[in-house]
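First comes one chain, alone, set out as structure tokens in the form predicted on its own.
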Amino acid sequence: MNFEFSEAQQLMRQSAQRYLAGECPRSRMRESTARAEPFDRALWLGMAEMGWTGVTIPEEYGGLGLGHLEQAVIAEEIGRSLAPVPFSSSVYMATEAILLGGSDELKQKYLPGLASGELVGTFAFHESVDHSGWSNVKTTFSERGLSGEKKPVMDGDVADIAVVTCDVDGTRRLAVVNLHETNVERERLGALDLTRGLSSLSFSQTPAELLDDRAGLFDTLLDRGATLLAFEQIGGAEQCLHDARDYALNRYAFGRQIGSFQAIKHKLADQYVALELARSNAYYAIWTLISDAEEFPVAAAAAHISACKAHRQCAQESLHVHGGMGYTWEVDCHFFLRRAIVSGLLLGQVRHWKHSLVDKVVRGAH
């Protein structure tokens, strides 16, 4: 079994990696928390030229018509980036749940907008900070359209569609709605990442189109995009362990290079521990993916609870590592703690994936 990318995927990294440092220096992602609106809309609309926002998306609707692997190898390095864009929510989430649920028409009204970036989506499920999204679901669905509220809502201010979960006599089901109706409310909110935005939207039977019923629907569309996004936080995870290698290296105390001293040492060694494990399940859990194995799953919930911890965890070792200067505004280890902490939470509170993943080990041994 090959366990390395291809030839052509490991091209489209140095590419992609090329054009980051390029175009998103950490500069460029310091201006855009300056603005009212961090969302950096040049940058968002080079990466669709790059094809970046398209990439599953068959060629028919605009899209590279590639796969999820590809997907993935993106994904790493927009999390070392820190890029201030939607990608998180709009490609791994709204896009891959039209691609899952979508009628024809519907695909042709939005893919090839989502691809050329035109278009901006996101995912709404969560109805409050202290609700999980997972059940009990509060807003509805009728003839009328849509009514109820979702919030937190990442990178609500700036979408343009918002794929939504409500109820439907009693069964949860997902819908597409266009943000730019009348009958939609947007309130933006304060957010611990500076580089995205978070808003909370309100519906009063605002008019939207349910995607398709069958069941497992929302669960197929969670385990993907907690697969892609477990790529996204290992980039990051991998570049706070980076820089706190390279800070290590570089400053000296009592003569020594603070890296020489075993304290430091455990530090980074216990990041990529963490990093590696992360790492391990994320490759298991895209494999799943494209090879439609009934593991799937199971692995991504894996790969989601080791992603969030290790990105976490590089990010707080990190700014130990860099010490006092971690703490201050010069460096860049708290945008990068910011990320970790929001990224973990974006599909969930991790502690109800854990149940998850424990519920679906016990179904799967009987």
Second form
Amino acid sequence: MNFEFSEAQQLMRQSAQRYLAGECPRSRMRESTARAEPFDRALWLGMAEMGWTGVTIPEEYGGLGLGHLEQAVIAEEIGRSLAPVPFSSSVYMATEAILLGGSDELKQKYLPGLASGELVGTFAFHESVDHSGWSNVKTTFSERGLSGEKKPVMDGDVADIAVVTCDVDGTRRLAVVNLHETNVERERLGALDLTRGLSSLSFSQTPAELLDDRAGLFDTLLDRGATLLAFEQIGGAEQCLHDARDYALNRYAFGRQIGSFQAIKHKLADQYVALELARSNAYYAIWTLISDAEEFPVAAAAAHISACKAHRQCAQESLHVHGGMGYTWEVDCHFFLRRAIVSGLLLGQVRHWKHSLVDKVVRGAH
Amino acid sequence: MDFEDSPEEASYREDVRKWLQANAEPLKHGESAPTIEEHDSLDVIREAQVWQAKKYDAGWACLSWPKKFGGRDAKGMQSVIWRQEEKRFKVPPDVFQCSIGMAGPTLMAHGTEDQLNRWLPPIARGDELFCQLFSEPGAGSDLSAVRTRAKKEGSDWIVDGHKIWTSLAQFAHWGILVTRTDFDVPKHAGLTYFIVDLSSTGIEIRPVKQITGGETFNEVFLSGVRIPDANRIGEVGNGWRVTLTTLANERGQIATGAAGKISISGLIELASDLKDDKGPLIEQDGVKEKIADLFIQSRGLRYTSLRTLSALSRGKRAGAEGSIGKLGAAIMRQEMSAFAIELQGLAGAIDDSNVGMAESAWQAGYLFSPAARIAGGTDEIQRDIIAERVLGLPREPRVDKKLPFRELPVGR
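Having displayed the form predicted on its own, please output the structure of the form predicted in complex with the partner chain.
Then the entire complex follows, led off by the chain already shown.
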């Protein structure tokens, strides 16, 4: 039994840490978020140069041809950094969707660009501001093309291609659409997470290509996305905990470091417990993913729910430990707080994941 | 990353299974091994001793001990494999946690040659049982505040005091005992550690009736108990260091997790059996959400303990991370059993194994759950351990470290 990353994977982690420390200091993230479009394209291309946007893409399509464990290592480090790049949308969702369900032609068409960072992908599933159900798919696809509106779409402001949920004769399918086609309209939307842009996308008879119609493709994509996102969230949660710990060591009140008060110590210990449980759930999920275990859907849901909980707890409580300073714009806590709550929405309501987790466990038991 | 046994682990597991299959009866589905709570009698102790001797004679006892003391030099992972496999068989409960897990390693670290020869063989074979005389009514989380007094008289020590929370005291031959031998120095400097013969004159053992109605713990009164100096472990005044060795070994005994009805699968089963006006509870969203919250907690704890094991199997020592398991599991059990009772509506008020749902196991579990949050280091002590040893936060300022013990303030 070995429940840890290999030496090669750890080396990859260290190189990612070095790269992000050098290229993505918080000051750079702040400069990006001060702009209308937070996307830092130079940083994105640098990451692509490191191979991060093509970790799981086979070498024949310009990727590194490595596995999801390596991808998870990168995801965790990116989460720590608050890098203003569309990583989750492009890598965990769009790229994984094409890898899972794209024809060879489609792979040839898009994967090299996704790997090189030239193309940014996203996943467009949500349709209207007041309806968040998975069955709310009014966008249609027929031989005339793709028609309908997706709103909001994460990173829709900068994406070049989108994997879109659509209705084909009453069946939910996934289609890939080039967003530079003339009959695509986008509108930028104000975003809660300042490190990622948000927009709506409207299609009217826009050319698009369907992914595989194999049963379970959509669920597998969500489960893979949930597992990789969990690692990103764990990275973010751990950074929040470390920031709060450092602040508690350096801030004095009543003649002592505030980190010597049990009220603060116990709060941080609880964050650590939530974080480590989330990490363990994520480790198990990624192992079931790479070994194609039957339990993967249950493990992925558990990893997602657990990571969302830990991420939000660490972001909220870390801000609280910073006291009044944490509520100021100039301290970074709010960037983490914003990212934590929004990360929990990227794959729909966590509540729905809880329902389906229990349904799967009950079905599995009988 | 791999959750399966390595080839060496698999072959060790195979050896363990072979021996167990030849020497014990496998548990049938739904059957559980006897526990000491259920059978608090001398017979169970005797059976446990017979089983221990059988293991000892075959070389399967006190696995992690060195070979020269009758152990097997087993690695952490091998001990875990043994426990995992033994759990599948109908064997007597483990009543040797204090003997083999705590007293033995403490003796190896601090005992004299004579002491090792006197006690290790009967401990290893299970012939002589040890219990722990540490906590006192006024010294729980703050164990170094013990007031049980040992006074030198010739070549003996005379001990007076009151110990509590001692499991198995009524059956044990020996107790590991922390006493205060000097009241005029700071608290940690005045302690001395002994092994006391529980058949000595002046020892009285009384069961403590707990909130469950059960009596699995005792209090032990010592008045004028005579202990020969040969039974002192470590130097006079060095008892705290010896005590820390015992406590470190107590923490090292990795919990194997919830089993039986008080578990996430037990909860799902219960929620599937129960219904209300809207139908089966397991089909209702609110119930699913709460179950999912407990599920991720329970799985997270299981995989965290696997991570600890995986570190052990590669030769690392168990760290303060073990506190996650202790803290998380105790709180989860309380949450889980309270929710299970709540799901039953007023029927949750039934505590009657003939009538209640799941033989009223959840009611018993709920009443037991506060103990899990207190015993073996309270929630608050676990959080302190995580905050100080993992996160590197400073200790609370202490007012009791420099003053002579006699001058420390005490409550009524």
